[in-house]
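Given as structure tokens, the chain that follows is alone and in the form predicted on its own.
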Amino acid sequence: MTLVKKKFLLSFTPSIVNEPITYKMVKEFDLMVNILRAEVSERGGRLLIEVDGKPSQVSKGVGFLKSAGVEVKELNEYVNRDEDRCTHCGACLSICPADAFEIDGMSWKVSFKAAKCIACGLCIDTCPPRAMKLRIW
């Protein structure tokens, strides 16, 4: 049995922001959901989630969300680094819970491994030269 792990940005309008739509998707399609970021207000809401499950179930779950009026965008790359701004200070190294940053012992340059990133945003808040950017929020 092959499982997939995908990240999605969900946008909820004010009329559906208080509905348990995400809960229903998890329950009905037997999916595991990890909420990476959330922003909810009277004007609507946005969730950045990571979904684990069988490919067919993930696809059906996304279809369910769309039919409920949720805007769904699959994310393949959402955090990036401005190489011109990065000073390789290493502030991001210790704060990243996913070990998405590595330092080269010879050059002391910090590299960013986007595939490991979980979009928690800690590096964005920590980066002194503001080199890390979340493109979706």
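A quick note: this is a predicted structure, and the numbers were derived from the prediction, not measured. Positions refer to the first chain, counted from 1. Basically, rigid core = biggest C-alpha set you can superpose within 1.5 Å across the two forms. First, how it differs from the form predicted together with the partner chain.
Superposition of the core reveals a Cα shift of less than 2 Å for residue 26 between these two forms. With the core superposed, residue 59 shows a C-alpha displacement below 2 Å between these two forms.
With the core held fixed, the Cα of residue 14 is displaced between these two forms by less than 2 Å.
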Contents of the next structure:
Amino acid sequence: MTLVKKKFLLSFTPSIVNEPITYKMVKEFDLMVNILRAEVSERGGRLLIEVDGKPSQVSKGVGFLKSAGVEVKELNEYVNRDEDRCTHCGACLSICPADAFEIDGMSWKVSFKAAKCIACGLCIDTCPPRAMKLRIW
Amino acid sequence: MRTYEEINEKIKRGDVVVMTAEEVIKVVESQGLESATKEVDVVTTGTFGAMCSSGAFLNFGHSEPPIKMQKVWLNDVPAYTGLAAVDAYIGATELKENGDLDYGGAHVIEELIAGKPVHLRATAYGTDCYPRRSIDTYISLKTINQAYLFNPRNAYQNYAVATNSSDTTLFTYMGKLLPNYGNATYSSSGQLSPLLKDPCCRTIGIGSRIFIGGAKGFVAWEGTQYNTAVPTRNGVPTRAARTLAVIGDMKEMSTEFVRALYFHRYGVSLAVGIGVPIPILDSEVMKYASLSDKELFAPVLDYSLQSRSRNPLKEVSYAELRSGFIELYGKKVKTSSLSSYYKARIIAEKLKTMIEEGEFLLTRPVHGLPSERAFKPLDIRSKEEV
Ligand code: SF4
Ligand code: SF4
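To complete the pair, please output the form predicted together with the partner chain; the form predicted on its own was given just before.
Whole complex next, starting from this chain.
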């Protein structure tokens, strides 16, 4: 059985912020959950997680979260690149902890592999022409 | 062996042989220096990086009634107008007057080149000949008279590699430097870089026609901080050394080669694309023009030391830098370029095509650049000590 890896942005209303919902999800659905970003404010909480597991378990886990009142949004892209602004300098190469940027040694073009991104946000203020933009959060 | 006039004749006839500074490396390797010198007439170079010492002279034309502008803002970025009535200079690093660090003169310049409207505000004290006290209007490159970049210091011959030994992240004009030698940044196109390929400026001088920002421009003067008193390797400076003051018409430029930059918590800068053709006058010119990244070196400096005299930790070649890693104290440190090699190559190739197609003739410098020039520091002195 192949495992899938997906990213979700979870939004909690203030009333459920204190409940151990993600803990239950890990336990009951046998998922590996990696917390990429977390934020709590008076408006509630937001959690960016990466979930590893069997596809059926992942969708069951998501179903559980929704039934518990959590707003769940699957994220395909955390940051995106404005291709017109990117100058292919490479400033991002030594900053990204996930090696989501690759430089081609022939064309010297820098490509952005969104699938590798772990949503740390470091590239955003690293990119001098400001080509990297936050999509969410 | 070959003169500027002969090269221009060949350009006009359409049989000139031009190669980029990258292509010529292989030709010299395979055929030898003498044979390559005979074959190739011109080598083209290119660079595209942050050049803070840049800015534009603008002439807005006269309003009715006329105004002698005393203060000028373009998209709320102050421009210098201590010149004649409607002349101004907008510096690339000047910031918008609202406390934000991320919009400045470089953005105004980029927007003008993009053909966008720019908000012009000016105030004045009013004179008998210039009664108007203020103006609020929009301009674009089409509505104004002259608009030319005049950059006092561009195309640095070489530059430092920046790293950070401290335990906090530093935000510098060399980009984000991660703690404990977490990364190293550099900013030169190395084997494509104009002044590294003519290290003593034998062919580059005042009046040399160059590619700047997509336009044909000229070398106007020695650049500020021009410095010849530096160590060399293979006859090429291994420190920040010579620089160029350059000029070019913004109306012919393209945002492909002029780009506003923002360095987080440092400020605004302008990336300028510059390409310089090197006429292969003899084999000595060719020897330097064909040096490769393996033979060109830059000093690694620790930017956590806040001093003007930092001793290099070591020298590294551009080949090492471009490999993605350098070694520091036994540790592999990831490297990032701040200038775009991809764009530098496009510039060198574009310049090559322009010369091959007869659109770009070479000029013999009307005057050489200094062969000796020291770079002086600024110290706190009394009137008597000056
Ligand atoms: S730092 Fe920005 S401009 Fe440079 S290569 Fe990365 S995404 Fe492109
Ligand atoms: S957000 Fe972080 S992980 Fe994602 S691309 Fe940017 S630096 Fe890499």
